[in-house]
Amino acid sequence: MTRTRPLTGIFLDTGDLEEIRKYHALGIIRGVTTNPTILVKDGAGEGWEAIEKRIRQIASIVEPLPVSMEVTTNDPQGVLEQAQRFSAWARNVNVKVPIHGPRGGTENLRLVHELESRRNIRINVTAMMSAQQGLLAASAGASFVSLFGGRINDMGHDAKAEIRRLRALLDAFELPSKIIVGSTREVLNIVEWFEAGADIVTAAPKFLEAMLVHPYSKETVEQFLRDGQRLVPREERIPA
């Protein structure tokens, strides 16, 4: 029998304020995902003053749920100097670390292992496109493995397959990582990668609002409103 599993929730990608606090006002959002790109973006200002800045709120918004704020280098020094500085911002801000360099190379994943184990800062490993490279993330003990399910079906593969091997494998394995499945391209992504096996889908506000609005049931409730109006004296009716 196949062994269900809970959905941890869709992380918001963004770094506006409003936006976040819009959406965590639902209930809806399990966390945010974000980078210094999207927050110049979103109106954070630049330098790393201006950074840490948006990131405390965002912190302060949405805690005890996650943060996720993605290092800017990949000098081994500096990743781990970033890492540590991000995390003192605030006790719930992950730090996000791409799976390797620009060239390749393993120093990531040692540095992932090293964050993990002797510092004892939560790590988000980024720009995964298959299911070996988050084994290897999760068995270096990465808190979160995420897939670019986007990209990997830019790339003429099939993101749903990924993210199945990638959930036998860790369940196999029995690794406590948490799957997040990013690059979302369109509202079907998101429920199709959480049935495939997702903790986790982040997912920008544009894509919560898609998901929410149906033009059939803006018909429905219309066609609801004008039949209660029948109901009510023509003196009483308020005016649609």
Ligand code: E4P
Given for the second form:
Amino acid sequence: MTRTRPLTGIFLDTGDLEEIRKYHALGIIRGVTTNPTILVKDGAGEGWEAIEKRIRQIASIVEPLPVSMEVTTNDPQGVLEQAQRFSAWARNVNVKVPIHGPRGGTENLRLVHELESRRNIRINVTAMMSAQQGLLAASAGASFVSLFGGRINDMGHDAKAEIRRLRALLDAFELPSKIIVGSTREVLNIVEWFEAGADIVTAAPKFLEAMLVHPYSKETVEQFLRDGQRLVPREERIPA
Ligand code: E4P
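Let's see the other form, the form predicted together with the ligand, since the form predicted alone is already up.
Let us now look at the entire complex, which starts with that chain.
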């Protein structure tokens, strides 16, 4: 099966179908990311049937752009099975696997390597807080390596410095993984993380609207519309 190759730009971080339709129609997103917390918040429902339906719907709306669905287990066999199941839902579904489990360990990278190299499944290694984790995930063959910029800053570290460091490392080692930076906290994060070297920044819908709409643009357009009325014949003018 031919799979979607990584693209770059903004990935919408939501499981809300209306928001996905709205922002996809604008042509400004390059993919969608979800995680279990997002799917719960956005009412995807309980049970595999409901989750499969929601992910298939998202995949169909944005096809061929990629959609990330995260594994819900820390059991190695369960991760392999879920990865194969999720990626079979649609050819643009890729699978998020955390860099390691809640107690650490090396097992997840082995699974990432196997899924990418032997099972032809595109993996997004998630929940990473440092460039050195990102380097290892990229070395293991992950298509996407996700730094959680907001959470890095929450811990008192500098997300931009980690992004710059990871960019330099991947370039130096000629590793093709795309750098995703998620966990956006402010509108400014989107542009500053791209400037620092991210290929992809994930953003909740509210950040995109705030990025787009500017009070001075509103005022400027208001002025043009007002003066534009003076250019058209009186009978065509719209009363103020
Ligand atoms: C991105 O892919 C992550 O799912 C997301 O951005 C996590 O953000 P949070 O730190 O706000 O939970």
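The shown structure was predicted, so the numbers you read here are calculated from the model rather than taken from an experiment. Positions refer to the first chain, counted from 1. By rigid core we mean the largest C-alpha set that fits within 1.5 Å across both forms.
> Is G197 one of the residues whose Cα moves 2 Å or more between these two forms, with the core superposed?
Shift at G197: below 2 Å after core fit.
> Superposing on the rigid core, do we see a C-alpha displacement of 2 Å or more at N35 between these two forms?
For N35, whose C-alpha is compared between these two forms after core superposition, the shift is 2 Å or more.
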